[in-house]
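One chain is shown next in structure tokens, namely the form predicted on its own.
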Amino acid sequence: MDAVSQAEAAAALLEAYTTRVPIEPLRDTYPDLTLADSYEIQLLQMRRRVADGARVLGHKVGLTSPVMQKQMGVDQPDYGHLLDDMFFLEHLPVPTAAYLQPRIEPEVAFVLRRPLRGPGVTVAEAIAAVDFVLPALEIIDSRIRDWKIGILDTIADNASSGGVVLGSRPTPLSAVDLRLAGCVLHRGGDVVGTGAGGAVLGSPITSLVWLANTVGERGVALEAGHVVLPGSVTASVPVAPGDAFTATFAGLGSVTARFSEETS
């Protein structure tokens, strides 16, 4: 795939954010699309967003659990960027109309107190770099029509990033075993998902290490103060206008995301 085609694909995805009209799978439009192409397409969009004034406040790892890999038809994790306009306050309405086909996922968010620069980051170094963890709800969204994504599509589409709502109760890593921390996801009064931290590559810490080393190979460091979303502990759940979701994590507390009634 040449640079012109990469720029064309990045422009099409950026336009989908504005028009809220999804595009066809990139792997169909560009049969020669590779993993390296997809990450370059993602970076082209992030450079454009940053040039327009956005700030990178963290990263997310996606497709880390067997249930999510099966749901999305992929076989490996990916990562994307979290920008400042993706963060929403708990309990205040998230603008549903800003999304094309949103879904929600409960996650444990890491907040870093020191940078992590891979490759070569160890579990011990990752643990030492974490300031605290928070319960979180990630909003995923796809600019690819009908969520017909493969790994190359979702990487190019910034790992299907949409938004994040963070809880307000910080917990030190020493106070909880993230592998065993169970989660119940409610939509209103109904349970729509259950899981535990061990669903995320065996431990969310493993996901943090994978991210630090993977982005490090591309010359990127995870910075102090940044948020890292390591992956969902349940399958994603579709979001409709007016929905309210609460994720309750054992030992971490809960976080609630409310969505506006507005549809356009």
Given for the second form:
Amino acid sequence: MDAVSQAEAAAALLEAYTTRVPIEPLRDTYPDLTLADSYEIQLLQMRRRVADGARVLGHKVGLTSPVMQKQMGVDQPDYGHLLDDMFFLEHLPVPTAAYLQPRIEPEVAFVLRRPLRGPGVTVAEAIAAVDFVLPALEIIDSRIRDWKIGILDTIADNASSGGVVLGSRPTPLSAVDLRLAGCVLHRGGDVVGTGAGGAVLGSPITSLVWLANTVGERGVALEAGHVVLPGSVTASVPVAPGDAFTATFAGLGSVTARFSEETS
Amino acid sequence: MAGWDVERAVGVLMAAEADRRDLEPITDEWPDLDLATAYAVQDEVLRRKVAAGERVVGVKLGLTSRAKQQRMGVDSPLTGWLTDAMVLPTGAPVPQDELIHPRAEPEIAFVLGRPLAGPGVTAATAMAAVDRVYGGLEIIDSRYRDFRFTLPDVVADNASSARFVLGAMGLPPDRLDLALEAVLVEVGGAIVDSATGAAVQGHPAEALALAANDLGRRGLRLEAGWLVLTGGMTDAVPVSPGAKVAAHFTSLGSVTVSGG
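Now that we've seen the form predicted on its own, could you pull up the form predicted together with the partner chain?
Let us now look at the entire complex, which starts with that chain.
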């Protein structure tokens, strides 16, 4: 795929954020799309956003569950960028109308105390770099019509990132066994998902190590103070205007995301 | 359809279990089979097994997860009987030569310290009767082809009961937050699923109360010392020959079965 097509795809995706009209799957429009093309399309959008004043505040890892990987026919995760305008506060309404087809996922967010520079980052190093963990709700969204995504589409579309709501009680990693920590996702009073931290690549720490080493190959470091969303503990759940979700994690407390009523 | 009654259903199901032969759903030929009659079939099979020397050790719940209820088009769980013949000793392989198409599902299990008689049992009063909580793997094995059945079919088939194995460690219930007690399901070393106790009727104690109330309506009660399997937390995974299935619980330890 040539640079002109990459720029064209990046522009189409960026435009979809504004128009809220999703585009057709990229692999339909560009049959010769590769993994490298997709990450380049993602980066072109991020550079544009940063040039316009946005700040990168962290990363998210996606496709971390065996179910999602099987669905996409892949055996590895992907990643996207978290920009400053994607962070929302607990209990203040998330603007539902800003999204095209939002879904929600409970996650254990890592906050770094010092940078992680891959490749070659070990589990030991990654644990030492984590300042604390927070319960989190990630809003995922797709700028591709009807979530008809393959791995190449979602990577180009910033790993289907939408936003994040962080809980406010920090817990040190040493105080919790993330692998066996249970999580229950409620919508209103209904249980809509349950899972354990180990659903994320066996442990969310594995996801952090994978991210550090994968972005490291591109010369990018995970920075101190950055937030890393390592992947969902349950299957994602669709969001409707007015919904309120609470994710409760054993040992970490809970986080709530409330969505505004308006649809346009 | 003429020719079907409790007696015939009991005979067909017991023969299918003994001969490892899977059946078409009984309701294909007996669409009028209702739940009360289906439980009568289940109870009569149990009566014959007890007459042959088996001992009742408790009950199990099935279809306690919302996902499974939606798939089956029902809005309430069901119960089945557990006997001592279903105990799979720790470390023993799943006996392929005695089962049709076994599947394993992780469950939270209760051992009762005192009897529970419904109706009117709540989750709170149910938990007060619990002596110990275990993590376990239930081996289900429908006598119906491809696990295809309606609710009366599966009730008549004793809720697909076959075998079960419990973790070595039973904990007092007041030390556990069972809604957040998680399980990781591992097949051949790879994590395939996870869930918490909240996947079971919102809380496993709700499932226990439901079992007590269900039995109460049929003039029966849960006895002291009985085991109650509260229902699969995740979907069941096949346990074919060579398979190794492990359930790792937050506080209740790990349980493993092999397909032999």
